[in-house]
Every structure is written in C-alpha cells, then in structure tokens.
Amino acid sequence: MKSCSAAAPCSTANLGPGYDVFGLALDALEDKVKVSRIYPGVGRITIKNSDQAIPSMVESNSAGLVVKKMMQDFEISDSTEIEITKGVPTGYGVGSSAASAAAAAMAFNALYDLKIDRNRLVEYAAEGEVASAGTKHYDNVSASLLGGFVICRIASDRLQFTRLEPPKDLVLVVVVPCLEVPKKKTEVARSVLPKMVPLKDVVHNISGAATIVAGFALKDVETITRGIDDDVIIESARKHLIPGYDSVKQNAISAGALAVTISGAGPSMIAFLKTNKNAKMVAAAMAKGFKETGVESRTFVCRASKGARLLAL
C-alpha cells in the first residue's frame, strides 16, 4: 500500500455580490484527506470518516466523487481507500465539502504523480460539490486549493481561475451558529434565490463586485469592504434563513467591523476588519446577536489561507 495525504482550508464564497464567482480561503479550520492505493485491486473505493455524519457512500461523499472521476479519467483500476479527518463543520457555509474535495484532489494527484496543474485540479475538486449542492460550482473549491482570493471565470469553452493575494492587514471574524441545517443545505439556499431580478440591481451588484476586485488588487481593505456592502440580490433573499441575521450584522458593525455578509450559503456569517484590534469585540458582538434569538455559536478570528498543501506521512 502507498499513501499520500493533503490538507485544505475552509473558505467563504460570494463575499456579497460575487455570487458563484468569488472565493476566499480562510486559515481558521481545515480538512485532512489520506488517499491510499491498494493493489492489486478492482477499482473499488472505500471511505473512512472521522465524522459519522459524513456519508461513506462514494456517490454522496465529496472526496469520493473526486477520486472516482480522477480514476475514470486516468483509467486507474487500483482499489483506493480514502480516509477523511474533518475539521470544517458540515453544512454551515464555510466550504466543508470543498475542503474535503480539494484535499482529495491534491492527495490523489500526488499519489499517482499525475502532474495535473492546479487549475485543472480545481475542476476535479468541483466534482465533489455535486454531493452537497447538486451541481458543480467552483468558488469554494478554487479558494481551498489555490488559497487567497480567487475569481472564477466560467466561459462556455473553458474555466479560468485568477488568484489575488489578500492584503496582509485583512482580518476575518467567522461566526458559526449551532443550528440544525437541512440535508443538501446549499441546494436549499439556492432554491430561495430569485429567478428574475431588475436590471438596476444587476448593475448595482456588478459595481460592488468590481469594487471588491479592485480592493484586492490594490491591497486596500476599506475598498474591499465597500464592495461587499453592495449586494442587493443574494443576501436579501437568504437572510430569512438565518435567525438573528439583522442583530448579528448590526452588532458587528457597531463593534468595529467594516462589512458583514453571509458566508457562502450560510448560516455562518463573516465580518471583515482592517487589523485585529477590534476582532475579539466583533466576535463577541456577533455571538451575542445569535444568542438574542436563542442560538449558541462558535467564533473564529482568522486571516486568509495559502491554500491546500501536501502532508508528510
């Protein structure tokens, strides 16, 4: 038996107006995936999880779907064992399925020395999102794999991922509420989005998204946060899914946050700050906002992550 292991960080997607386009890797939590080849084999994939809530069936497991697709494309017939150690909470909008998928793609690539470039690895990692979202999407997995701030360009003929290094003084506060979330929560969160939106709202969101990109390019936290506040489409449609949303957001701003938004599909929320001077105060204020509605929460103060990495065995 030969094995390779990789770790991939949690992430936040959208950043307000950048729906399905922006991803940001976070150094708060990570998943670890060990992929082992068992030979001679018959192409069987088995999955071992540290979290009993994670499906062990390949078709329902983000890491399993990634490995299955890579085995098919490279005509690998060995049997494979996938061991997942979860650090990212599942179903809370911080890229749990993406972290497992990204780590699996990196570990499998190294195990078979496939020499797949990182952009193509993102495409494989996106296969894992089918397990949680019902469809492939690239924002969280691109951030987990590539690290930093990533822009996903999805054209008809190809995918393109542009990575920008975040400002060194960007600090994030993530609050994860202890709520019971539905199965395939991302699919549920997508279902409440409007099918048609006014042109003026589209223009407003494009303006905000462009401002965010400019902020990352200029390494200017204040510009980034001005753009985050410009979402008038996604957040307004989803906020009713999060008990205490208004209190959490207002509390964070009052405590010194420059911007607050839903992390991915929620229910976690994320605040953006320049330096960590007020970070603990913001975290406590956001937790208080959830508690006012009877919901306990966990808070994390973090910065941007460098992305997935191989682990020494």
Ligand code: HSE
Contents of the next structure:
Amino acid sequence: MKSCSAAAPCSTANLGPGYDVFGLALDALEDKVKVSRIYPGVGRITIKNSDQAIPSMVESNSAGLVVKKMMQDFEISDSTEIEITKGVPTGYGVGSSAASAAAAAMAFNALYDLKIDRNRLVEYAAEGEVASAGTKHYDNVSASLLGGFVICRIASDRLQFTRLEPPKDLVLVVVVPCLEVPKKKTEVARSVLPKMVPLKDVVHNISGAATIVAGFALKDVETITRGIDDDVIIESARKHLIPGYDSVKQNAISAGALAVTISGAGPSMIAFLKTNKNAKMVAAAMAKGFKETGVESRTFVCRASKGARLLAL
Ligand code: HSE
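Could you please show the structure of the form predicted in complex with this ligand, as a counterpart to the form predicted on its own just displayed?
Starting with the chain above, the whole complex follows.
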C-alpha cells in the first residue's frame, strides 16, 4: 500500500464585500489527510475519520468527493483509503470542508504523480464544497491550497486564482462561537441571501472589494480594512443567524480592531488588526460579546498561512 499525506489550513472567505471571490488562509488550525492506494482494487473509496461529526460516506464528505472526481477523471481503478485528521471545527465558517478537500487534492496529486497545475488543483478541491454548501465555491479551497490572500475569477470561460502575499503586520482574531449549527449550514446561510440587489449596492461592494485588493497589493492593512467595512449586501442578510453579532462587532472595534466581519458563512466572526498589540484584548472583547447572549466561544489570534503542504510519512 502506497500513501501520501498533506495538511491544509483553515481559512476565511468573503472578507466583507468579496462574497465567493476572496479567501485568506489562516495559520490557526489545519486538517491532515492521508490518501492510500490499495492495488489491485475495485475503485472503492473508504474514509476513516477522526471526527465523528463528519460524514464518512463518500458523497457527503468533502475529501471523498475530491478523490472520487480525480479517480474518475484519471481513470484510476485502484481502491483508495482516505484517513482524515480534523483540526478545523466543522460548520463554523473557517473553511473546514475546504481544508479537508484541499489536503485530499494535494495528497492524491502527489500519490499518483499527476502533476496537476495549481489552478486545476483548486478546481478539484472545490468539488468537495458540494458536500457542505450544495454547490461549488472556490474562495476557501483556493486560499487553503495556495495560501495567503486569493482572488478568484469565477467566470465560466476560464477560472483564475490570483494569490497576493498579505502584509506581514496583518493580524487576525477569529472567534468561534459554541453554537449548534444546522446540518449543511453553508447551504442554509446561502439561502438567506438576496437573489437580486440594487445596482447602487453592487457598486458599493465592488468599490469595497477593489479597495481590499488595492490594500493587499500595497501591503497596507488600513486600506484592506477600510474595504472590508464596505459590504452592504451579505452581512446585513446573514447577521440574524449569529446571536450577539452586533455586540461582538462593536466590542472588537472598541478594543482596537480595524475591521470586523463574518468569517465565511459564519457563525464565526473575524477581526483584522495591524500588529498583535491589541489582539488579546480584541479576542476577549469579542468573546464577551458572545457571552452577553449566553454563548461560549473559542478565540484564535493568528496570521496568514502559507497554504497546504505535503507531509513526510
Ligand atoms: N463564500 C462562501 C459563503 C463561503 O459565504 O457562503 C462559505 O464558507
């Protein structure tokens, strides 16, 4: 039996106005996935999982869906065993399904020496998002695989993932509330979004998103955070899903955060800071915001991650 293993970090998506387009890899937590080749085999995929909350059926598991699609496309008829060690909590908006999917794509590519280019590898990893979101989206998986800040061009003629190196002084505070989240939470959080939006709101969000990109290009945290504040479409539609949203946000700003937004589809919240001077205070203030509504939480102070990596066996 031959095996390859990879680790992929958690991530935050959207960064306010960049819904489905922006992802940022975070060095707080990671998933590890080992893919083993059993030959001769009958094309069967089995999944071993460290977290019982994650489905082990191929069709409902993000790593399983990625491996299934790669086996189909490359006409691989061995049997495959996927062993997942979860570090990223599932269903909280920090790219848990994406981390497993990204690690699985990277490990499978190495196992069969497929030499898939990075754009295509992101596309394979995105297959896994169907398990939790009901549809493919690229923001979390691209960041988890490529690391840093990633802009996804999602036009169907040619997907493109552009990675920008985040400024060294960018510090993130992620607060994960201990809430019960619905099954397929991302699908639920997507269903509350408006299907149509006024042109002036689109212009507002484009302005914010462009400002974020400018901030990463200039390596200027203040410009990035100004842009994050400019979402008028997504957060207002989702914030009712997060008990304590207003207090968490207000408390973070009062404690020195430059911007605060929902991490991905939530319910985690993420604050953006320049240097980690106030980071612990911001974390405590955000946790207090959740606590005021009776919700315990876990806090992480982190920086941008370099993305997925192969692990020595
Ligand atoms: N862009 C996706 C969403 C991220 O907001 O639904 C899901 O983690």
